[in-house]
Amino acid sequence: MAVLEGVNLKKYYGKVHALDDVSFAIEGNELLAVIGPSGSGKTTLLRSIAGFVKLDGGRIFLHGEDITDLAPEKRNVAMFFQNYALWPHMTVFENIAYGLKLRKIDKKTIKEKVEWALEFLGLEGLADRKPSQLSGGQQQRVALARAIVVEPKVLLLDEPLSNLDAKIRLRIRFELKALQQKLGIPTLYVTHDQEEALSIADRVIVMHEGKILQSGTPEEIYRNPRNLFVADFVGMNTIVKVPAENGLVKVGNITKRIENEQKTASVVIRADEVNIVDATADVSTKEGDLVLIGVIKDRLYLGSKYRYEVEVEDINEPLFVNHEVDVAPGKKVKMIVPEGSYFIF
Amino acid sequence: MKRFSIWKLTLKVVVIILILTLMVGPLVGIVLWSFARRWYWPSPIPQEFTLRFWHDVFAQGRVLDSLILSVTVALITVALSLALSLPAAYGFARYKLPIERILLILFLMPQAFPQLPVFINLASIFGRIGLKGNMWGIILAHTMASLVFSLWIITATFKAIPVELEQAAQNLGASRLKVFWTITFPLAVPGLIAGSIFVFLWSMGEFTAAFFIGAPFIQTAPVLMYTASMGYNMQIASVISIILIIPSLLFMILIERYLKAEYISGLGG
Amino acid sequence: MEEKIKSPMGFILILPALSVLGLLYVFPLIRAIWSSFYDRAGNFTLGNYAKVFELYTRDIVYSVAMTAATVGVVLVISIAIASYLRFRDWKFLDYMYRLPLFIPFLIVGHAMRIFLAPHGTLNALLTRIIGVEELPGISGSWTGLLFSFVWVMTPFATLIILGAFKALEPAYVEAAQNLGASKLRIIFDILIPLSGPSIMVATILTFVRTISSLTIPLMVGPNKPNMITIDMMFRVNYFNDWGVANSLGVISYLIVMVLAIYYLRYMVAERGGIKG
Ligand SMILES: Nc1ncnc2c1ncn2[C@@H]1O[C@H](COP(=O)(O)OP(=O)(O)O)[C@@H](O)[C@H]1O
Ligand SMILES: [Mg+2]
């Protein structure tokens, strides 16, 4: 049985559909990420779970237990808040045990289980201090263990770290990740940030105007995109558009039969993932890799690499891909993208 | 899912009626009595019903005279409020003051201090220099009390104006005055009316610079209608509340926008 | 908007307004004072404030008993009223705890006569509900004063409390929420003490409102003991005593300074300084 299920989760703001028929479901302790650029419906997601959006349709369930109509007080589902929320009248210790304290648990064992969360967090020393004496990293990490001092059968997260400086958030990332395994708290994590949802998650959700257009494993979402919207929301890429005849695009030396009767098709192109070689060198290439014959236009230095402008044979667009290899521009170039690298739509 | 529960319900009727008796009850009574022309212990409603102390009320010489005293009291204090305020609180907006939040306070005083031992003493003064009895004296004692209404909400009106707006005209070489005339001023108009709603409400309603100022020689409505009440004339002293409450409640309606604390501190006197 | 003129301009256009307040303020404020020492020959003494004490010390308590029982009533009501409409939107209360707002208080004084008399229209409908001939009217006893002045109070103190639970961050309650706490806690726990200073000045301008009311006690207060603003009143129209009247006031002054006093302490301790 799943952890936590919701099956047709419906809810509108007038004409805008928040949550158009949403179901997901989360399986064991795993963490499940939901990315979607922002007004996806990932929060609305999130504060419907927590029981702070009243659904217009759909079932929830934890445990198997319906808890759609429970008020958000009796759901123990925790939630952590993008601004942490943390009451300011309180001190790190009051906000930790404040969840305790409110599940009737005897001074001791609170003390103790306040403790504990505080040296799991690598908070020591700081119980008595205000949040506002707290620096920006410290005041979610105490907001992070006031929500798993209750042992909740499930925790919410949404965009956790999107108020950490951009340093420290590539470092919590995975502190995060080994603390979820630790603790094995079911997670649902929300992020407009692919790269971080694909680098911590076990399962991802992509959003899009309040539908799910893909679920899977990273690795899924990112070799397999579903559609273009996918394709073009994970990783760096490059896209531009090829004319489509009778249901066939060619591009280079590919040719692929597309199901809709468009004019133009995108191509997505991994932009790191693209070889880049002299016109005239003989590469073995694979089955299915894409070979398109350039110029480069302009070169930008990235520092551990070179963003190139490519100017393609038969393609109205220049492509922007990245290489580590210097090539002077006006030079004539071969670019070999594998299979799974490229997408058309 | 909702659940219908017939004990809901009647605990919601029973507080809405429970409500309704404490809040509108008060009120009823003065309207019920401002129609009575007989009205005896136990009936629920006067016995008789007359419109005669509303026709009174408007023909007979000293209730008119007192609620045209009252108008008239209210929109000179205006006035002078206005004129006193637009330029301060023009200073205040906009003009860097070495103690601004204690002058700013100062003007609160008034209406956050008890003003009686200030009343009776203005009196006193006014009586030395021949403004008590006089109309003059209740206006110069409400408009001092009443300053920080317009003051306040036309400083606020004034401090929310981007000065950009100003600076773009004077750019366009505007003097300081054209710029205020022209540009300001249209702007705060909404301000502007607010406060001296409150200052207008306020001093209609004033009772106790009223009845020690204008003590021996004039009367405005509120003290009329005290003498009526103490006189157990309740017709007479009814149909004048009702006609001091009717702009009030329709104004705390229409102004939700400006129903702040801060500006209502002093109202009600 | 941050950069504010520097001139003696700004010092000029707010001084009509400052020199009115100055002659017909504190003018008669100092006079008010200054009149407390000296009798009636134009001697100093301080008899005005032995006579004060000798006839007005149960009125002086009496007052600030009735004063900070209203306090007290408002204050639970407003918070009841105020945590209810921060949780649930109700129109029909929203416009009802509002309706004595603007209501000058001579008028509720009135109102409260008719009301709350021992033939009132309160007795009328309570009789009739009850099913008993008579019942005792409050009108003219410390329970109908205070009721009359709970009754003008609490509008505004649940509109500054309702003010500043409904700006507190909604994080705040949902946190509280989340964690399992039901409506009640998170008032105890989270709305009021978040809204400290909000509810100080709801009281300091509960307590200095009722304690310097002249007309509701005049209209509805009983005649003994009486509230120290019907005694400054009484004092000047029947004995044309000044001398006592201001000693009164200055007391009256005292106990509001008292407040404000403890008012500022609690702000600078509650952020380290009064923001207005
Ligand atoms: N309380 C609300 N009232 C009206 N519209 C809302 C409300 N909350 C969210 N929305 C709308 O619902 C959509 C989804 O919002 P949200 O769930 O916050 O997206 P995300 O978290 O992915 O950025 C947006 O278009 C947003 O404007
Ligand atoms: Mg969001």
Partner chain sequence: MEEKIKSPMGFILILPALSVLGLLYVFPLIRAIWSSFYDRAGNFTLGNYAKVFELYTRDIVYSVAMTAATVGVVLVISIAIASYLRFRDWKFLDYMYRLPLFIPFLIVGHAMRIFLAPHGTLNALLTRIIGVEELPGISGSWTGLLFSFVWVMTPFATLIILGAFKALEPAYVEAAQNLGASKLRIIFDILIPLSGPSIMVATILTFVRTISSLTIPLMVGPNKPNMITIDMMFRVNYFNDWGVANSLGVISYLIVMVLAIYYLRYMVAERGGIKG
The other form holds:
Amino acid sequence: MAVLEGVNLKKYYGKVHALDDVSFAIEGNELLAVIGPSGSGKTTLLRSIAGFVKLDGGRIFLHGEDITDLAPEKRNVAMFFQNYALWPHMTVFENIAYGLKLRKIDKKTIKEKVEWALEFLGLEGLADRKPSQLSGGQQQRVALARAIVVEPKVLLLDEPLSNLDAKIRLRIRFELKALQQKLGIPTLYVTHDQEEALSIADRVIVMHEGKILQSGTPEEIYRNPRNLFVADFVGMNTIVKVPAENGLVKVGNITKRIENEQKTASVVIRADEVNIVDATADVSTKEGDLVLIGVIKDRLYLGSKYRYEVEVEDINEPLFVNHEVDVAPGKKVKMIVPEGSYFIF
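Switch from the form predicted in complex with its partner chain, shown above, to the form predicted on its own and output its structure.
All you get below is the one chain by itself.
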């Protein structure tokens, strides 16, 4: 039985379908990440599970119990808000204890639980401080402590790392995943950052315009996208349009049959997975590898690699690829894209 399950969830705001027949399930103690652009329905999904959004259709089950119509405080789920939502007039201790007091837990137990959370998250010595006296990372930990101290059956995280600096986010990803595994709490993790989701999730859901377009492991989502939107949204990509005729698409050395009779097709190429060599180089390729010939038009230095703008033979728009080798503009090059690093839709 799924720990948390949503069945045919619907939420409408006028003509906007924020949730359009959405179904999902969290199994065991897994971390399920929900990704998608702004307006895709991610936060609406999270808030409907927490009880802050009233659904127009569908049911939500927690350990088999229908919680769709329960008040937020009766659902035994904890939500971590993007802005942390800490009470500015309360101390760290009081902020963490707030949910326990709402549940009318006795003072002795509250003190024990809060002290455990402070130690567990490395917040010892900060119990008497106000949120304004904390760093962004410390505020994040306090908000997380407040969420886990009530021992929820499910943890809901809404963009938990978005307010942190880039370097801190990279470090906190590892800590957050380790913490989730240590706690053993099933977690629904909403983020617009697909790299973040791929790095810490057990499974990933991709949403767009209120619908789930694909669900699977990070590897499945990245290597086997079902459609153009998923292929483009996940990963560092470049897309070019190529002509299609009688259901056939030819790009470089590859000819592929597509399902419909569209006049153009989109080729999605993982920009970081392209090998660039001299156009005259004799390089062995595998069956299914895409080989393109082009001329370097311009480049940007990114630190560990360069980003190249390439004018490709038989393609009417530039291709942007990343590579660590320094190639001068004007150079004719051969680009080898391994099978599984490009997709044609």
